[in-house]
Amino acid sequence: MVDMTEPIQWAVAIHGGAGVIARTMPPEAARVRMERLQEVVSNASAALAAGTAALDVVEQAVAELEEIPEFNAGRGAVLTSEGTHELEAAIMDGSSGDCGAVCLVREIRHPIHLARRVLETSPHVLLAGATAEAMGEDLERVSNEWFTTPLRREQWQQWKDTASAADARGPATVGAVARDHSGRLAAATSTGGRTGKPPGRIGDTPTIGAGTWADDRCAVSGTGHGEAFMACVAGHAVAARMKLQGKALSEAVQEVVGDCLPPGSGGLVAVDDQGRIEMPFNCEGMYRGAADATGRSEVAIWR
């Protein structure tokens, strides 16, 4: 039994998307995704245990998730209706309230690094397209086609053939939240959006307060149907319940995911200032992982 009279020294949680994730998934595919999640959780745990700041940890965790082609961010991001990629990312420091976000990114290999650059060097919170990419002149660039994988091309072709928007309920977005040794909280999120989205569509990920939020009480990263997260300002809604109603993180996230977000729309990962982790979702599954200083370490897909 963990003694909750003292905060857990450090804690981290990540996600790799939520939605219709069928339990009929081939065991090998599930195993690969679980192993990738575990690698990211282990790396983040080691960094936090060594004293790395929460903001640095969530940035690095999301950068690693952006490299995993099975998830919808960075390499492996989904395609727009025109068959191209427009990427989004955001990062927020709960101790200072500083945040940075980017959208309509086409050639920066790690959009989360670009979001961090906006946080550190821009008086603005959200920058788009060429203006955003100009902030990262020294960041690694790739061709837009580099983000495409055979799976995403196949999904795009299927969308094109059927003119279907059903993918809105499929897995999307990666993210991380953390509490460090000093009690600082941070959140980071990155996504490719929705298959077949019109060029110029912007979702909840770079919308501070919707898909990404951190303050001195909690850090939240969401995943799922972006329009639903924006409509209820999901990330901030968790924090507001804690601040204004005195609710614990566990109660706040359950209310937001259970009552504010429509059924089947997604989930989130969150950590509070005591190091307590919550990972609720209201859909079939959510790729997720968590670890903390008590020895907790887990990855999961379904309930």
Second form
2 protein chains.
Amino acid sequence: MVDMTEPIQWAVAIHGGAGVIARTMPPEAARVRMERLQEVVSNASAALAAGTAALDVVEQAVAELEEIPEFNAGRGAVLTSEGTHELEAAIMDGSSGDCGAVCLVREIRHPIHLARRVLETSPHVLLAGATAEAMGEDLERVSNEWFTTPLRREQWQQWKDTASAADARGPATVGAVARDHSGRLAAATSTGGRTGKPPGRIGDTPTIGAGTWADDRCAVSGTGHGEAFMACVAGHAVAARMKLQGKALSEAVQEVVGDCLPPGSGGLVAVDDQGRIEMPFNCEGMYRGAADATGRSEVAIWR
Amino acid sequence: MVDMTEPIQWAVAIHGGAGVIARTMPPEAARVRMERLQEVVSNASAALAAGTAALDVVEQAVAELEEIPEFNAGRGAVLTSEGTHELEAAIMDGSSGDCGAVCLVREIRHPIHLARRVLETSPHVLLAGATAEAMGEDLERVSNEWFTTPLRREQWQQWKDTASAADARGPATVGAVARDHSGRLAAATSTGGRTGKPPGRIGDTPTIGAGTWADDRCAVSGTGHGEAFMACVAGHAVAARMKLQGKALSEAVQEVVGDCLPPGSGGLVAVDDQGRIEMPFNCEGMYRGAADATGRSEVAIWR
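Target state, the form predicted in complex with another copy of the chain; input state, the form predicted alone:
Everything in the complex follows now, all chains and molecules, and the chain you saw is the first one.
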């Protein structure tokens, strides 16, 4: 099937995590999150409209999401079983296939900038801990405690007291995908992981093909139960349906989120080379936002 | 296309790494490597013929390959830039989709047993360093230096002196894939990485979908330039061609090794649900061996 319509010149979608998001959330809490998502979408839209490259836009959008304490990445990341933070991030340029990822990061304020640094300057794809941090000597450093918010400390205490992963299915990640005016696609993802995760656990976010993927047909950023995304290589599973079967993005993501991933495991945001956006999830909610050159601009939490 | 032939009851393929393998290698050195491969193939064949599960067979085969100092995994692993060893391994059960992987391992004699332990007992897929090692408290521990052989020390010294990755394309990994009498498939891979790699570099071996993959149609273990396998999600790319396009294993692996992976980047061993084996590589050589229930039994290095 040949699509004769003109591509949408630019498009962006972001997420602030999928999972169990109570519909009983106080309206004020929902409003704050929606406003923050809207700010990030608006900034990304302005950048894309001004001709900024998709790779730069998704990096910047994720850096902004990392700063928002309500979302689980950067400041406001969840705590490990030891009460510390171990952050991970990845970024991929769909036009070149270049990718960079970092994990077990403890003192770099913006893990996504570190992932970009790996993409730009390292012959490696995935670097952990001190070696990753050494790639960003000029990037801003903070203490590990700087990432902690009172809410995350409280959730961690609750996890410790009950030995149950009460929020283990809570919002898990932030991410962004974009198509720029040149048709280039890019994806970026960043996370603190899961409350109570053991130090050394590496999830889907920095696993190229699982939580983060971009090629010349689609860009995907996942959020949810990381191990489920890893075991079905979710991002690459979307891309493979488009490349190998010629499926539309909408069909590809529905198969992966509906059939490959277990119910309740999460969602993703994705954009294709025509600027079409998809934001499916198979759980209660997903903080998300989207905009494109046609004037579309929206943010949402539930269906 | 419906294949009406009976499946081959069991089949196994192993590798001891692909890369630049000089054809001028002394005949005695080649003979030793061929003999060691043959031993591993013979043991795996006997186990499969006796009804052992594919998952157990690939774990055991990789454990034996880890013991062979000529191959880059376990004892005889290459050294990092710091002159230390950081080992990684993964194992995946195609019938259940369960997988386990470890990286940045320093003192567990058999990383593949640790990966199996993660598969069996952890809710996580990929664990690094001390947390991974703590999963195998009853597994044999050795000092990090125990893994070093004189040859690897010499290669490291050469790397240090010339600041060039002289053997950066040398044999890289060990692995095994098998189909058992019940039609179950499994894959296992283990490596020391690349000489002079920075500590904290994580490669394709423990990345599910890249260097290690198994589902109900195929099992794949890759070897070569890890970053190339990660950027094209090589193992899952083979599986996707079979699942989504109905391609035969032979066609799927030729596309991935011939078209997706850059020339010279490595190879893989793979088996499908009919017991058919493929062992393609796009570089000078690949230490490999294969056997099946029809009486096939072979080992080889070059084409």
